[in-house]
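Here we start with a single chain on its own, the form predicted on its own, put down as structure tokens.
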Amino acid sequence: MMPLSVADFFLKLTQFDFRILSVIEVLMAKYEIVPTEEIAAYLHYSEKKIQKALNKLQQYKLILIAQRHYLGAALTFLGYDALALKALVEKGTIAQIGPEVGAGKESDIRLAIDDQGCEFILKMHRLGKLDFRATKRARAFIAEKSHISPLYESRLSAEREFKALSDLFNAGVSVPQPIIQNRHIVAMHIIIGQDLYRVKKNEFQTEKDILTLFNNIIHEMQSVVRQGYIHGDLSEYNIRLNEDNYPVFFDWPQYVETESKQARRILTRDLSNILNYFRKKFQMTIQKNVSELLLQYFENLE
């Protein structure tokens, strides 16, 4: 048995079930319905026993079984769920699953704990619960992909999102520390604090402490653009200030880079959304326009 507390079903799953859920996972680059001969002679068995194991996996909601003009499976999120947390489990970093914490519209979020008792977040991507048509208007990275299935693309966008942490923490600007990606699973360090959109205007003692702050949020955006990023999505929903009221910016697979032709028009809404909430929020009168903002900060982007 797996070290792992989780659903029921998980500990219910024998390495043959895992086996076929693995080969509908590897199928489904081919199909969106993958045939049950097709599972049945991948894995050298009869479709008889296969059909028995599908309608196990469709009663613990892993699989959906369709007719169309054949019979046939597809992975649920909860199957590639499992089939990520079996890997994660296997490298060690998990040893068990706490509750979710947190669910938006690209992504849930859970906790989750390794061996040594210490907590972190476990993201889930799930683009697939957007509509399909507007989400690849929205992200440029699958607009070039067709027949692109919503799990695939929650594992593009994981990967976008760790690559981004990773190497934005290990130059030293205000992110969450990535631990491992598998999947369409992020897991990283958990910022202990409060999203910025929560903060009220009579925590501060002074108008000089809103400043600071508002010039800390500049400098990290500033410290983002020189590693080549531009976070693409930045506002009061993903900024989080830490344990010492700093900045921390999470949230980050619809980034672009620097290099991108919408690179500018992208930074310039970016830092709108922050000028207009001070302004919004905290009555803060701000002397600079974006225009000159992007001047000061950002003039590696000329």
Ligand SMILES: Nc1ncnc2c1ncn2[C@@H]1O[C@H](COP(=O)(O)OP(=O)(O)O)[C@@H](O)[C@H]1O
Second form
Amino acid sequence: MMPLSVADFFLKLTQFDFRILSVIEVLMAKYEIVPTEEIAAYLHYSEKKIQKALNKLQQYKLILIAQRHYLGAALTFLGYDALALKALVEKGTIAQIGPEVGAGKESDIRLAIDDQGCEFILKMHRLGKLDFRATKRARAFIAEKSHISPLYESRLSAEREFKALSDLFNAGVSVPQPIIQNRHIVAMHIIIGQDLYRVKKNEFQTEKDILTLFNNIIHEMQSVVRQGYIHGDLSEYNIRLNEDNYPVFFDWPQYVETESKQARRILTRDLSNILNYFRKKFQMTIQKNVSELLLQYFENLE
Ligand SMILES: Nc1ncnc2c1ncn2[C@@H]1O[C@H](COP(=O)(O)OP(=O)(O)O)[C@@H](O)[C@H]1O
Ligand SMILES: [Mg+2]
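Alternate state requested, the form predicted together with the named molecule (shown: the form predicted on its own):
Below is the whole assembly, all chains and molecules, this chain first.
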């Protein structure tokens, strides 16, 4: 059987199916693979009835059934999606779920529509998939704990992103307006425009336009630092130009705080990504000491 499309979740799954998914989610705080026996005990149903429902959920790829020294089940990302999307539908955030519009390194990006007919973005965080680098990066900010499930990592990542977007948006920084976060999903406004890395050189008429863009990016970086944040993965891949060609910074889960020990190193890296982009794309000459001056400026803010 094919995995369900998101719309199918709500047509093909019964309340009972969703209850089982929720129970597995709850018990996954305790078990990597949740024993069927425990699910049955939790819901006061026979193991046989639970097993039958688990088989259906596995056919739809919402869970994996695994045999340890006991028989058990674990949610897949698809199962986690189903729970989060259901919650967002019930809260009234989502009226319709639209198509996928992009898959980033560590997320799937989907359109959704609210009850006013307005489109917005659902960013579904997916950490700990078969991407060693992604896992390593996420582990860095979840210090100490040695084993963390990909679902939990993804939820933490979404929580971090939502916090950064909320703080920065409220302070007037140019970031997408966050709407709500549930589990590993962040809902936010769409930035109409295009990613900076896709912008063609000839879309800029004059040197002055290029310089304006550069200054606007630096200005926004300063505003971010003033709020105590450093993006941590800033480059032409995480900046979009809106309809007014004004830069909007997105993709925040890896931010660091300006008080962090690594702050200066990471800010320097963000800054050099931007300087390199302008050098390569627009052959902009940036005097050597400009980047030093900028860093000094950032430090004086702290
Ligand atoms: N709010 C948004 N509005 C419009 N497009 C977006 C928005 N957020 C993300 N995107 C698109 O999705 C892509 C991936 O998003 P991003 O947050 O960078 O995810 P990842 O962490 O996977 O890199 C971006 O390059 C951008 O094109
Ligand atoms: Mg990105």
